[in-house]
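Single chain ahead, by itself, as structure tokens, in the form predicted alone.
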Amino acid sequence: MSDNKKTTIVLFSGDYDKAMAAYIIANGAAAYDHDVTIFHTFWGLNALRKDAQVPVKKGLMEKLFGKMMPRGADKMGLSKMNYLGMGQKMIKSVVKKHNALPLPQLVEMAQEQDVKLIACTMTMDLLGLKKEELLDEIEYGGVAAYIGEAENGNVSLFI
């Protein structure tokens, strides 16, 4: 066990700006060298996401999911005033223009730090996500696996 202190981080929500907001969090934490974990479930496996189509075998409704949900963390959009992709758009040129980092550069940055990303794996069979469709270097597990993580933290939240 390390004698770092412990952050974890549940992501539900699918929104850019939640998504980007516990990365901001998660990168900040390990560079205070907080041992950190963000647990991906629902939506917020969408962050995950490869941006290209992964050809893999599904059934009907695993294909609508697959195409109603976004792909990757570029598509994600706002939690409040999306305004059909107008509003992502908006806090991108303001993301840009403060040189902050959008939400798939927060991911790398998070990965580089070792922060651990893992993907929900009950939520996948739920949604129709397989392993190929999601990022490289990514852990899976169920809830036992973020609650292995979470019950000695310091630091929990649900975004």
The other form holds:
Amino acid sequence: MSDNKKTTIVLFSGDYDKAMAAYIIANGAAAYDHDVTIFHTFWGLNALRKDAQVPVKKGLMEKLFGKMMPRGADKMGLSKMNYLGMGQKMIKSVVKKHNALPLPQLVEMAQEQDVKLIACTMTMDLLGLKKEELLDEIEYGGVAAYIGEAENGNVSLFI
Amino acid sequence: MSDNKKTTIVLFSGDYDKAMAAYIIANGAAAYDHDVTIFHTFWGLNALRKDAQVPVKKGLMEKLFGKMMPRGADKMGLSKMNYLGMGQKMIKSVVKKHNALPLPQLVEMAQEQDVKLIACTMTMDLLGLKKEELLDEIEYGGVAAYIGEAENGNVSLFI
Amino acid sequence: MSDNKKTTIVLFSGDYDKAMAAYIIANGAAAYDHDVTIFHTFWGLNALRKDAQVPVKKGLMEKLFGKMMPRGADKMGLSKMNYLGMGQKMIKSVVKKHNALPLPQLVEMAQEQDVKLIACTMTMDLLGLKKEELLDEIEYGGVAAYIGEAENGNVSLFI
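Give me the form predicted in complex with another copy of the chain now, not the form predicted alone.
Following is the full complex, with the preceding chain placed first.
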């Protein structure tokens, strides 16, 4: 076990702005030498979805969830003032204008900084998401994995 | 004071999926020998409501809040894609299909595992909820009780 | 560095009820001698806006965000059951009736108790908020400031 400080984030939300906040904090903590883990559960799993459609066998409910949920970080909506996607376009536009990083690049940067990205297997089952649909080089685990990470940490957040 | 690790959760949200996440984390932490407390405030109090209507005297505003808020864990809506209750039905259906526990059973399991369930008395006052309307065998407290629990903990979350 | 316990809150949400919860916890922790910091980011910045309109130069997007976002704590909506402002009126009415403090007074009390209020400069840029539009006597910082506060803390919350 390293002597580094430790930040553990549960990303439950599937909102573009909340996921941005989660990944900005994660990348910031990693830059300050924290060991950082993001545990993606429920709608937060969508931040890990590939944007291409991946053909996988699913039940009816799981197909429906698959269709209703955004395919990847770039397609997620805002938590506030989304207005059928206009708010999200506005955020992306100001992110670009101010040379900030859009969400897909924040996820990439996190992977480059060795932030541990875990997908919650229990909610993957519930929502019918398959490993083939999620980004490569992530880890998989349940609530035990989360507790193990969080209980020795310095900063723990639920977003 | 025990030597166990300690997890303290503020459950503010009245959403079915967020309350599920809170109780899954709480039950997981309890299984790993944490002392666990869930402090229910604002809409999170609805997870502790009995499903039967309990006759109590209330002012007009409090009656209105009482009518507008879901009566118990089983009746709470989703944070996303609720679509007038369809999303909640879908979640309940996949929870059943995958042999996961629905919210009311998660609350029961938490009580069996001695997770401390606290109802925030200040917001009970605001929303006009009476002790008779909430589950038996829970505790009552204010922000001081919460701080007392959280400040010596290892994991603290706001959900 | 003081020997006090430490509570650090990220206020991301622009909802009246969530901001109330954040400030009640902050004031409670301060009363129990914690060093308390609230780091305001994204919509949470609106809790720090002055209610008067302040003439500042802005680009088109920033003007639009400025118009769409509530001007100050008193004008924020509810996270649930807002119903075009009715829910917010109801909450304010019961807060008054039960002699609880409305949000603007909770912010004042936090300032009197030396709770450190930080505005996130990166999201101020994104949303086009200028220092002139925010309350006096607050501090400014980015994610590094937040990590610095949170990593040595006892309670850390994302609201």
